[in-house]
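Next up: a single chain in structure tokens, the form predicted alone.
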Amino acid sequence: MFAIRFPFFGKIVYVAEPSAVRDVITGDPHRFHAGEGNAGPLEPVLGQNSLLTLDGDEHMAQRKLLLPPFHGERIRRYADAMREAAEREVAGWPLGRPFPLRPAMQRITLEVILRTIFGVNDPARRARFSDLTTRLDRVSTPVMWIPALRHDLGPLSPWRRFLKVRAEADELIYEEIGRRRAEPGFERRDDVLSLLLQARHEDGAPMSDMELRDELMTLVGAGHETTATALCWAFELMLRHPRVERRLREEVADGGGDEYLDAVMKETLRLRPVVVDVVRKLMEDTEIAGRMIPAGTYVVAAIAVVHVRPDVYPDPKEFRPERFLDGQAEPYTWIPFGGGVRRCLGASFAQQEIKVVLRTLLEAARLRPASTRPEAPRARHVTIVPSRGARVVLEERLRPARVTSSHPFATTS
């Protein structure tokens, strides 16, 4: 256990011992408030109705509405959209020239989100969503982490720019909600928006447009950037360990199960967790790991520290997927998606997408790192990304490319 004092957020207490981590992330949700812990940086973008910013009974009620669309069988149906997005993206990569994987992975994961969450299949409409998502990501960074900037000081101030782009994004989301409500037979669609429009609270009331907006924004924010970053780290680590790449390519070529693919995914998320903190705000004085922590303190389960404990993972800094072939990790020692009633709702979705995209890209292309120097972790929003965007070189296409005119590399590949 250790404490760090952060500007604007005060003293934050970190725990990194598995039993203490368990106590924090599975503790009484009325005592351990995750919503308040998240709301500081996230509420301006996600809203007050977001699953990530709610607590207690309100959180559980909203979570029940969101669970059915993420049922295992329904998620498996989304695999085709994931594979098609990856195939479309890799077809436009330039041969023999360095480029960053991060924007490429972001294009894949955003297309998947727009098709499976929003049900948007029209390329022109997807382009509008993509543009606004990129712009909102850019203007939200300073106001998320520096609350003092949340004042309108004129057209050039960060807050005014943020409010302008957020309003444009909201207008597009509300427009999509209205279009779907008016669409005959939308009940037969299986995208998440169509399913949420049919969801009902315990009193029989449907979700309001504002609730829908906040949850859709949450699903985009939580399921787009994080998965894209995990895919970047998977390639950054795998390509620098030829033994791992060879074994994974053999499994993919064999067309059998995906045991080693699953192990590579898990080892990537162990060594490079995309989100490194699980935050709770204490509503009462609480004893954790033998210490009394006062009410009002932010307590954090330090994912990145737990994942490199040498008593849990021998040679913890080594990228060795085989460690996950020997059995499941001990409880609360592998927690890239958190745990308890606040475990990431889209964990199964994200893990499937990582594996589907990895398999598709390995079947289509042979890559190498653009530099011999490994990329260091760097903070970006609430995620930890490769410092140079996971730069690679496409050495060989393993299937013919079909480049569309809308692809960023269409005129140069």
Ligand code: HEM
Second form
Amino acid sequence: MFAIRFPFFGKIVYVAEPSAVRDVITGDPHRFHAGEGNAGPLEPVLGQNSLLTLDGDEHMAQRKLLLPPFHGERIRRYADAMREAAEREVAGWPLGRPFPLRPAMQRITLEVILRTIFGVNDPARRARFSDLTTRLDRVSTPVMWIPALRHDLGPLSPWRRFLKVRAEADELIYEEIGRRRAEPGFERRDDVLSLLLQARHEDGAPMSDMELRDELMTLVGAGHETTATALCWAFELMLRHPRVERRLREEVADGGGDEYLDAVMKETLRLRPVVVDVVRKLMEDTEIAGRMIPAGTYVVAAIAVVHVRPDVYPDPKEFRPERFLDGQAEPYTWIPFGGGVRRCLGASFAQQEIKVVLRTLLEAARLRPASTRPEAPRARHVTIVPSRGARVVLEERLRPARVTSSHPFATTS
Ligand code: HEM
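Next block: the form predicted together with ligand HEM, after the form predicted alone:
Okay, now the whole complex, with that chain kicking things off.
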């Protein structure tokens, strides 16, 4: 347990011992508020009904509505969309020329979310959503994490620019909700929006448009960059460990199970957790790991620290997927998706997507790192990304490419 004092946020207490982590992430949600911890940076984009920014009974009410569409069984139906997005993307990559994987992975994960969660099948309409998501991301600077700085100081001020792009994004989302509701037979569709339109609160009321907007924004915000970043780290680590790549290629070529693929995914998320910590605000004085911590303190489960404990993971800085082949990790020692009633809603979705995309790209291409120097972790918003965007070179196509004109590399490859 350690504490750091931050400007504006005060003292923040970190725990990195598995039993203390368990106490924090599975503690009584009325006592450990996660929403308040998240709301500072996230509420301007996600809104007040977001699963990420709510607490207590209101959070549980939203979570009950959102959980069914994210069940493992349902998620399996999205595998084709994940594979197709990866195939389309790799087909446009340039041969023999360095490029960063990060934007490429973002295109894949955004397309997947727009198809499976928003249910937007028309490519032109998806392009409008993509454009707005990218612009919204660009204007959501960390400066806005501090409420006192959320002021309109003229047309060029960050807050004014943010409000303008957010209004455009809201208009498009509300339009999509309206179109879907009016679509005959939407009840038979299996995208998340169509399922949420049929979900009912305990009193029988449907979700309001504002609730739907906030949750859609939450799902794209929480699910797109995170998964893309995990995929970048998987390649950044795997391509620098030829033994791992060889073994993975053997398994993929074999076409059988995905034991090693699963281990590579888990080891990637252990060594390079995309979200390095999860925060809870204490609503009452609470004893944690034998110390009394006063109400009002932010307590953080330090995922990245737990994941490199040498008593849990021998040679913790080494990338060695084999460690996940022999059985499960001990409880609260592998926590890239947090835990308790706040555990990542998209954990199954993300794990499936990482595995499907990794497999598809391995089948389609042979890559190498663009430089011999490994990429360092660098903070970007609430995620930790490879410092140079995971730059690679496509050495060989293992399948003929089908380049579409809408692909950013289409004119150059
Ligand atoms: C590798 C990819 C991902 C990582 C590493 C990740 C990680 C996390 C973490 C650490 C949390 C906080 C858990 C806590 O406070 O205990 C979280 C929450 C959440 N994630 Fe993910 N996530 C990923 C992908 C996704 C995807 C694909 C979706 C949806 C499409 C998603 C939706 C959410 C939502 C809605 C929450 C809030 C849950 C709640 O507060 O009840 N995430 N995620």
